[in-house]
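Listed next as structure tokens is one chain, alone, in the form predicted alone.
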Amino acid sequence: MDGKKALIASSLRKEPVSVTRKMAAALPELRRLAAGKGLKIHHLGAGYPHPEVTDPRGFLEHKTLYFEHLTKTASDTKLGIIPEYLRESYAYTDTLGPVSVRKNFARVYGADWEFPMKPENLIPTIGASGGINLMCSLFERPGVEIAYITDAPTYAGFITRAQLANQTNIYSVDMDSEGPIIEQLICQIESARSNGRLVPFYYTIPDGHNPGGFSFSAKRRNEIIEVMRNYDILILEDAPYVYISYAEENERPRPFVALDPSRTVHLFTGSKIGFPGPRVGFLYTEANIEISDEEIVPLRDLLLTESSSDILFHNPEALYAFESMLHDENMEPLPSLWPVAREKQIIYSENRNIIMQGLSDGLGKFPERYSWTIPQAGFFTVFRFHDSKIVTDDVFVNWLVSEYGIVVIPMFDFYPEDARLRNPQAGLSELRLSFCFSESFGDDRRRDLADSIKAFCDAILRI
């Protein structure tokens, strides 16, 4: 090899395949065994969003309704000219896209979380999963020794792109049932530093934590919030289901954006309470960070800068159509996104009821054996064997389908490398169980679940 390959080769890294896209490689030949057998598929397994919410039917008549009310109250409206919202849809556009989408989303989710949203501090990514990568892209590009702080365990994706870089390293902290453990944190922190690294944010997802399966405290988040002051570090709060929550209205946790918004970098993504496939989301922060010795700039400044490198043009279309969804069937502003996702929750939260209910009836007498986390919000809840005999690696969940037809995922992981290392049975005694997806609408939907977490149930206790 010349010099020349051998330094792009040293530059990069074969990182393991994340573990919900290895599941998704070997299920069809799963599946097959299972067919084999006679068996049906139970789903328990994929996070995504569950097709009874998002039949896009009456989305696209809204929406076409929406955009002939943005024609007909154009300010000109001479015939023969072309409505600006529509040249805007299929030209080029500025790298936040439209001011009129910022705007309305700005209004609704500040009143909703109660912080005077800026506009202008908005700018649109591809889900929330471009907001990480906007995030991660900007601290990586100087070339220092970087240390990214996050849970474990934590969500995959962030896991697969915080170590595309050479230069960064993951320090995860153990959690316990309110969040990232204090004393932990600290450690990590000054930990990577000592080590000469950068550390630039905290990566969390404080409400219905993917893989976790719970919401951080109130307390709890205030606590981390004292520690990244004290440490002048930012919060990246990933939070695709903050809507998606089953917590009662006047015990919702506040995200950290409405905290403390200048410590705070928030990503949203339209993804769950509208549609996953348009990709439409938004990061936000009113965060300044200090360039020089003698020079502090808006964070904001350097994300677009970021994000205008990477994707110049947003495809304004699909953000006037999340715009849509800011207003009612009257074309008249909602005053805020519940009533967006109260459709969602109501399904989402049977199903979350249909799961607890199942554990409990089937695995509740034997508290001893087994346990299970309460999800506050989101798809998940993780589900634990109190018998070190028992390893949940990837010969036991490829078992589970073969002979019992029951797709889930391992934990093992969804816990960063430094976590394992810490601890090499991190993850083996615990399984991700999903109540969000099923191929089945309305009655079959609630029985299918039914019976997937009764087969679930049946299969554990003959183990």
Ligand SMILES: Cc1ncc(COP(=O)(O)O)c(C=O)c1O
Contents of the next structure:
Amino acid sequence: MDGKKALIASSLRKEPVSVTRKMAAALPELRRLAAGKGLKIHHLGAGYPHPEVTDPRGFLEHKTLYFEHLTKTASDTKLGIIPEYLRESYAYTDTLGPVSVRKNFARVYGADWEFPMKPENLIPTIGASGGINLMCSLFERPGVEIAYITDAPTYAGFITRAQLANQTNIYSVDMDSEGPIIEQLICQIESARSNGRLVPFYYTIPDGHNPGGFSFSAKRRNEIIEVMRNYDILILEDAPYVYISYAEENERPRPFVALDPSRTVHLFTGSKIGFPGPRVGFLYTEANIEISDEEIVPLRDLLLTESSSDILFHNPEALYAFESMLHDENMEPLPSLWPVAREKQIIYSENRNIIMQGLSDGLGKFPERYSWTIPQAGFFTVFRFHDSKIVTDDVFVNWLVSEYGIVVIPMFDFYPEDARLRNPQAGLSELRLSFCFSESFGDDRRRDLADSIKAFCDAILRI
Ligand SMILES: Cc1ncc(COP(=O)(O)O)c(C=O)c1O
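Alternate state requested, the form predicted in complex with the named molecule (shown: the form predicted alone):
Below: every chain and molecule of the assembly, starting with the one above.
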């Protein structure tokens, strides 16, 4: 402290670091150890988009052409003044962002998921993370005790955000192969309410669950909606992977927002279908909410005020650049986002097949010893040991890196605290394997991934 007195802020706490961040921090040293032994690093841990589908150069060219198109077609240009998009891109704008961006997005998203999406109900966010933050901060603001209902396991970023507020507790719900267990969902809501807590929403990732490695069945989605209607609770639907889907077109389950937009707060992000860097996201809801004095107001209005005092407004240039993705090479509006996702889907679906095939070839003979989830969307599968003597803790995953160069993420940290109290073994027989990232392209990518999953299976068989 150099003899200087520190500022006293005894009400602040140091929050635990998430498992993915811990792994990222430990990786350089583990890599060094692995390299010292002449081992190749096998990436089955990182949840990042693949560099093969996130080369920004094509996007930048398209964006430039789109901006030229906007300049040519803008009526202001004809008058010799700065085109509207350019002026707005570098100015203070509305918290809602440019109207045209929301109109274009609502048109394609509504068409893809078959519901009439209203542009005025879209609020730009800093990725899906910004949407999570906005919802949490809105409900935390009055200072009452809160219960967030979520799955066990759930997204690490949500746990981290939820834990920031002293007055919040997570009430988690175990899942089976179709989604959260309905009886437990009901029990958790009732228990939170009987403990005097406000239950504003149930947070989930129904498509390509991170880290669950599966998608909820259509039946379970309807059952969840039924519960949420009965208890008057919102569904906070985090949807980064809806377009990274491996299901046949007619078998894609509909997201909650399409099933009941008045019960759902839907978080779209451009991070997986486009690029994470520009931090483009949208929150969408048609929900109304009863506030003080029994007044009923659109939730969107409250969130908009929250957002305006938080980020004030999203980077307008990034939003216009996102708008360019909603147009084809002739600058005609695209009817759907599926063509935008296509290139990504091809790569991730190839990667997924390599991982599924590798696991089945290497370990499929031992269903009594191991199992894994079959992802219908997203980046992950959960691998399970049936032998309770194997404990997939930090020591175990560090050993996989240092002995075999294999990077995977342990699951236990994705289980909220209450889930680990219910079952102290929660997640300690599971690993999250990701198939989204490698350092190589094309045939090298395919070969590296096949090598990685083979190395993983070999290491597991040696345990
Ligand atoms: C479930 C989930 N939510 C949110 C995010 C963060 O997304 P964004 O980049 O849009 O903030 C991720 C990223 O991996 C995720 O898996």
